[in-house]
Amino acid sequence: MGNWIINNGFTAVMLVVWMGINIFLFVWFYLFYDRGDQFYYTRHLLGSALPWARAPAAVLNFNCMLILLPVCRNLLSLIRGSFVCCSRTMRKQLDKNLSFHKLVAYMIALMTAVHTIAHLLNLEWFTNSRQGVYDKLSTALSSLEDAGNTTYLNPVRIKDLDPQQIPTYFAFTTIAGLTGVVITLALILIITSSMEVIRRSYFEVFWYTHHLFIIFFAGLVFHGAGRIVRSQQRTDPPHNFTFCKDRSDEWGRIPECPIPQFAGGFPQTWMWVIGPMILYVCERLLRFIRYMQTVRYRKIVMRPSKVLELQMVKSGFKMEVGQYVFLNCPAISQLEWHPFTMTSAPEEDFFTVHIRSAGDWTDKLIDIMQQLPEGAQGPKMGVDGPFGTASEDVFDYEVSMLVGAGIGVTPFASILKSIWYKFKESNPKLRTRKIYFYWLCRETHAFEWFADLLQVLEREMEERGMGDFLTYKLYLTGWDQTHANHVMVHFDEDTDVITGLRQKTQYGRPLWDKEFEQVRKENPMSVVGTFLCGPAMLAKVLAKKCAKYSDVDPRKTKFYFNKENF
């Protein structure tokens, strides 16, 4: 349990606080509408569906306030920069921004479902009360005249329409009904298109439907303007419902029972969401400004395994290791922006991205670049960023484990290049004394574009007598018999047959228990940062290993897990 707390304790506290606020809001507003005297007559018409509709609405306001903040990447980068002097635990929470974004979205979906079902029941009971189906008091309350838009309680004002058609009429002719339909449809499309299978296979569908959030928030702001949930107002003389509820025939005829007055509550949703909406608009304006800045291609290289390397120059561009940018190519799409980790080092006067063929957008970009004449500039490219990631903290640890899978090696290319420059300049600020690097690939060609960097680092470390600084292991997870035979023939050579490196490529997957045990043994009393850029399944494995091999004793080894998120 103690090991788990080391890696997840603060995150658990944050989630408990978030859930606690949700529970508090739900219970508070449920009791407010279930016990409040001003809603006695409203509850008589609607029963318990009233608090079941209003309590989720309060939770929705809170979560709709939060949903945009985790995707305000410039804001997160600013906060990350302000936490440089703070603990790494605080900064780690920012790396889980998309996980929190999804969690908030799940809460919004759940509360929307409860809110919608409760209001469908409310509409049924409003309609029946208007038709005189229920008791005398319900009929009297539903028959109150609309004088100055204050005296009525039942928002269903139609009587001369087929009762079966009233809910549909209400849904498409009132502010609350129409905006509710639009909000619900937009949310359904956003959630369904966010499923992993769609996001991975049809990213463009995910990208475009996710922008329905604009319609969602517009409808949300105006939804409360319908004021269909109404409460009793104070009158002079006062209308005492405990005395007057059984005397509806005498309302307005005796001084003790004046006609009750009702009014809808002031819309509050806009007050919850206006701040995040303004922040997000500023975020998009900043993106537009960056898009308009000129980006010049320094070099365009087609690497093996359909990996495109772009070296670009942009005025005033400054980066840190492991950061990423969003790229937009108007020749392909004016609206689509895609994230790519930079493989260059901060010490270089340009920035580099490696783009693997992984969908329609990347395929089209690679096709465009392959058709360019030798030495020609590529199409206009918009660049937004850079944005911070977990890998920025790699030099805050004495010991780091870097794990990349496939193209997931890109942030570590930036880190290893930066280390090379720091050694070259004898940078005294480098506190990292040991790095373990693991790269898992399915095919041999994927190693080729990165092997040159590792060869340079090998030579640099040996020349400086620091051969133990970097331990790297390359794993090939896919091969055939022809390849295996070729490796066997050249097994006795000093360098690897695939990469040309002195460290031989290993076949299969790492035995993580063995690797973590070795790191712990070689680095007693050290804080080890474990960084992953790879699939979710591997993340779960490494997170468990970090918890398993961490020791609560401050004098022993601790592993902190960090994962790249886009």
The other form holds:
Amino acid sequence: MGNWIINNGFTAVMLVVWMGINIFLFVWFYLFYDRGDQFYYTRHLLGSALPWARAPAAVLNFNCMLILLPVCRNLLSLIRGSFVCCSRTMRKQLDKNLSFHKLVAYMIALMTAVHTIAHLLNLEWFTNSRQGVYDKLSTALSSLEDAGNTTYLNPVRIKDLDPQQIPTYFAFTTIAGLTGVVITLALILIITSSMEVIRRSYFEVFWYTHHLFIIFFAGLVFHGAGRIVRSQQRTDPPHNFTFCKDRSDEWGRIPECPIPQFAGGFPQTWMWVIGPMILYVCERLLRFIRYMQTVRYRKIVMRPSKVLELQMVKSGFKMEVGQYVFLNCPAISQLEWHPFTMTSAPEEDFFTVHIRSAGDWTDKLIDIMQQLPEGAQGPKMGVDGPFGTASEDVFDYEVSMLVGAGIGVTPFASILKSIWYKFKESNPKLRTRKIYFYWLCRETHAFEWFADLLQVLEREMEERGMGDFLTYKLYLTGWDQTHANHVMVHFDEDTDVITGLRQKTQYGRPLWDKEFEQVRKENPMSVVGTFLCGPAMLAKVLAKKCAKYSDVDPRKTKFYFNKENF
Amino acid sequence: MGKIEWAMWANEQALASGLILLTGGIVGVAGQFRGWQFASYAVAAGVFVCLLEYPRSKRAKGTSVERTGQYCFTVCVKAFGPLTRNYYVRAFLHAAICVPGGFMLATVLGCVCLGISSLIYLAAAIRGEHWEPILPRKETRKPVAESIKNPPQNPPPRPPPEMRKKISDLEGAAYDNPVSVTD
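The form predicted in complex with the partner chain, contrasted with the form predicted on its own above:
Below: every chain and molecule of the assembly, starting with the one above.
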């Protein structure tokens, strides 16, 4: 239990606070509309469907405000930067921005459903009142017109159409109805195209359809402009509903009961969402400005296993270890931005990305690059970033465990290069005493570009006698009989047959229990940060191990887990 | 957007529409709205669309992810053969189903959503996609190499070759096997 608190405590608190605010808003506004005297007559026509419609509306206001914030990545980077002095827990929280965005989206979907159903009931009962199906008071209230010295209560004014079609007619001829239908439709399309299976396979469909949110917010702001939820206003002399409700014939004719006056509530949604909308517009503007800055190619290399390495230079570009950038290539697609982790170190005056063939966009990019003549500049490329993720924290921990699966090793390439530079300069910023690096890979070809780096590091560390600063283990998970045969023949050689490194490649997946046990034994009182870039399944396993091997006792080892994947 | 299988998105949209149609229908019936007959139709239509759309199709390229427990639905849908395999049929079917939903407000949203999914299915059909059931892979035995087809007919100790039992001449063998050596 204590381990869970260390690793997930802050998230749990944030979720409780968020849910608490939602529940509070729901209950507060439910009671406001359910008990408020000014809504007595409105409730007479609608019953409890009125508060059931207004309470989710308040929750929707709150969540629509929140939903834009987690996706302002430049803003988040800014906040991350400003927490340099504070605890690493805050920065970990900001890593979970996409999960929070999805959670808020689910809440919006749920509340939209409740709100819509309640309003369906409202419309039906408004129509019935107008048709005179209910009691005398309802009919009297419904026949109040917006004319002369009367104001209407029942927004359904029309009587002569086929009553089955009146709600539909109303929905499509009022601002609230029309905007409601349009934005609900936009929401449904956004949600169906954001399902995991669509998002993972066809990112473009997801991304383009998601831009329907512009219609969503535009409609949302105007949704309340019609002011059709009416409350009773103060009149002079006052109209006491307790006395006058049974005397609807005499309204306006007796001094105690003047004709009741009604007015709609002031639309409030825009007050909730205007701030985040402006922030998001600034965010997109910033991305555009960054896109317009010139990017020059320093080197373009085609690596084995369809991996493309690009070295680029951009003026004023500053990065930290393990950060990522978004790339846009207008020659391939005007609107698409794709994220890639940088594999160069901040100490270098250029930045590098290794791009693997993984879909339409990457395939076309590799195609274009392969057809370039020697030494030519590549196509125009827009670069947005850099954006920070968990890897920035790796030097803050005394001991770090780095786990990279396949191409997920890229942020760690950046870190290891940075270590090499910091070593050479004996940089005092380096708090790290020990690094354990685990690289999991299915096939041998992908090793090549990274093996160079590891060979250099190996040599460097031997020269300086710092052999145990970096312990790395390589796992070949896709081995077969030919590999085994090859290894059997060469097993007594000093260097590994696959990579040429001193550290022998291991086969199969790592036994995490053994690894964590070893780290704990070798570092008894330390705080160990575990960083993963790889599949979600592995993240679950590592998170569990971190929780299992951590101890709340400050004299024992503590493991913190950080995950990053796209 | 070259590699998109539109049918995958159409499927998600249609499933969502089925649920929305169903919910609208339930509200219409439970609230005893005018036109509740259309609402009760929407309940039936919603259930039907959900059952039809629940089993995901096998993708032409890439790994297909099944929905939980979809195997029985796959079998039912597969039984209708070309009617469910062809996406033109589905597009027109959804277009036809959605029309009665437009006659009352509670079901109009389901109607529009289903109409949209019908359009996406039409796009999928024009691109030549079709529905393939996801069936569990049958275990196929690896084809046995030629030389193994005729294992030695005699277990050891074997008499000299001229005395051994041949398949063509069973009577001239030195002895018979108590158990067959081929399966």
